[in-house]
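Only one chain is given next, in structure tokens, and it is the form predicted on its own.
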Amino acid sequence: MPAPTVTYTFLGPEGTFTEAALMQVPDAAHAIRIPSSNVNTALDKVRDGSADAAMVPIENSVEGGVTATLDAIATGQELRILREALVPISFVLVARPGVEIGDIRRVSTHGHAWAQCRLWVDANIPNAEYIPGSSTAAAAMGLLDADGVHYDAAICAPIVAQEQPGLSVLAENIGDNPGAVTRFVLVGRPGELPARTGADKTTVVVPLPEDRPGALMEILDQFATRGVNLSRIESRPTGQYLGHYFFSIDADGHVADARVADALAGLHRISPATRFLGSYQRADGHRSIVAPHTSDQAFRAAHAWVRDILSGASAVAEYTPGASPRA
């Protein structure tokens, strides 16, 4: 077997959903492989060279955008979306051995974790206090220092369970959702963006340019206006002071499609701060639908049409409304 030539960071350690997720791709079981103790310190290890990508959650189907990742991806150096995963999501409660339900006065677990499983700990341990953990596995695997733990139990992925035989298994399927899934991201630098599929996601981070009446709306407009379609679009401060925000958007569709480029264009004439994170294959191969009057046929047709205006030649139609012409 040849020496690994690719190098993965994710948010570890071992047996989080988030290396589920990465061992989706499919050079990543003979790459090398390093677990990173958080989400900006994984993104840190792709801009300094010494990872060539990291897998990171971004949304969850339950508790929405993950914001530690949605912040550190819209600032400082830029790095590209390469592709997405979506694992599901089943959590289990683990002690250690002789530890019983009614001993836990402590739990700890990624906070999203915490979310999905408020309702099932307040029915069966509802005075337990959270105590807060860099992921599932890390509280998890916490259990195991016995001199350095101050907590009674951790929530986790039933893998870490399974491979620790120091840890004992209260209960399964814990969480609220039994349906939860979450969409993790791999992230590197700039380059060649992965290749149009016809199932495509654009990412961008959007800048309010100025807190007005309309403001929103206008940047909305642009992909409205094209045919775009928006499967999510979350609010976050930028930090800077009380009401700034930038507005984390994911469109249908790849910016070689005619109708996001031209999208994108729009968002960079309003917010010319528009950052642009990658247009990358959809995991669950949605294609997007697309109107005739918004195919690249139809805008290959309109601007031929505008540059025949332009040179005063006699314009001739290539695009009939209500045809259906290929995208």
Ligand SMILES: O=C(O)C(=O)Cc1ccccc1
Contents of the next structure:
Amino acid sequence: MPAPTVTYTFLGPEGTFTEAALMQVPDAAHAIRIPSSNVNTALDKVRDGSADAAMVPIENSVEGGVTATLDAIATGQELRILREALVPISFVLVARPGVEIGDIRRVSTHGHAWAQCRLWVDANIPNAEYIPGSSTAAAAMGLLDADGVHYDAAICAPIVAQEQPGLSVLAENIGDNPGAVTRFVLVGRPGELPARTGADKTTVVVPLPEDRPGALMEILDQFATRGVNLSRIESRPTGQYLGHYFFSIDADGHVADARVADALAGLHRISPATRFLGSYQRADGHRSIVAPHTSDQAFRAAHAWVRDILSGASAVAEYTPGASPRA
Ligand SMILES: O=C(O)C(=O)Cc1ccccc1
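Could you please show the structure of the form predicted in complex with the ligand, as a counterpart to the form predicted on its own just displayed?
First the chain shown before, then all remaining chains and molecules of the complex.
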């Protein structure tokens, strides 16, 4: 029997950087692909079952976290990050044929694109007004609307201009940082976890306990004492009231790694509303560096030692750091 067709949604329309990220997923070319006009509606399609997973931007190397995504996956019905994708970002300025740079008064694009082209805009079209767009491609396609456009140019990916004869490129490579990369995540519903590969990442959301001096230090300590490296940590307001925050954290390793599982259990003791958002393979392939005393063998031996003590058996060390551990 042929496998049922998978349905993916993504921040669209066609031509967004998010679509480029989705096309890195091996079965995406044969899947049903439904564009969504914002991150929340994409995630709602996953929650209500009309899509199996959604590709959304989560972090870029210039602006940091994509707050719309961080907030949307931190609350509401639980979701899981299944994989990540990295996309190098370069921007072009497009307009309808005949429009020149000197004519441009208003420019539309996605907020993150605008933020990444600030220096070029200041140097080349300093008086241009920014018109927020739901995505780079939506802004570009809006220039072709028959029923009147409220801006003169858009900032988008080069592919949009290549595929639309009605758009001409006024400037290329206008991003302030030529090495800019955006990280995207494929988000699905809770289910079987992606397998541990040795080059994995785990994402959690940890509400900061209130009126508890040193709470942040205690949270960080759960990772530090188990030798778990962090690759991202961001605080976000919960939106409930001023001063109430959660931390969105990416840690090296998979929840199937004993040191990561132990750190997560520690987080749960400190902050019981901690949310596990997924363990998944890293897009850059970097393997976690594991100190001998935080290896799975070291944890197994330590638990066996405590069990022996509790059972009254003689507690013989099964593993000594520095010695070759027993499997
Ligand atoms: O608007 C897009 O094309 C997106 O995919 C969101 C985005 C915008 C700017 C940089 C990276 C991703």
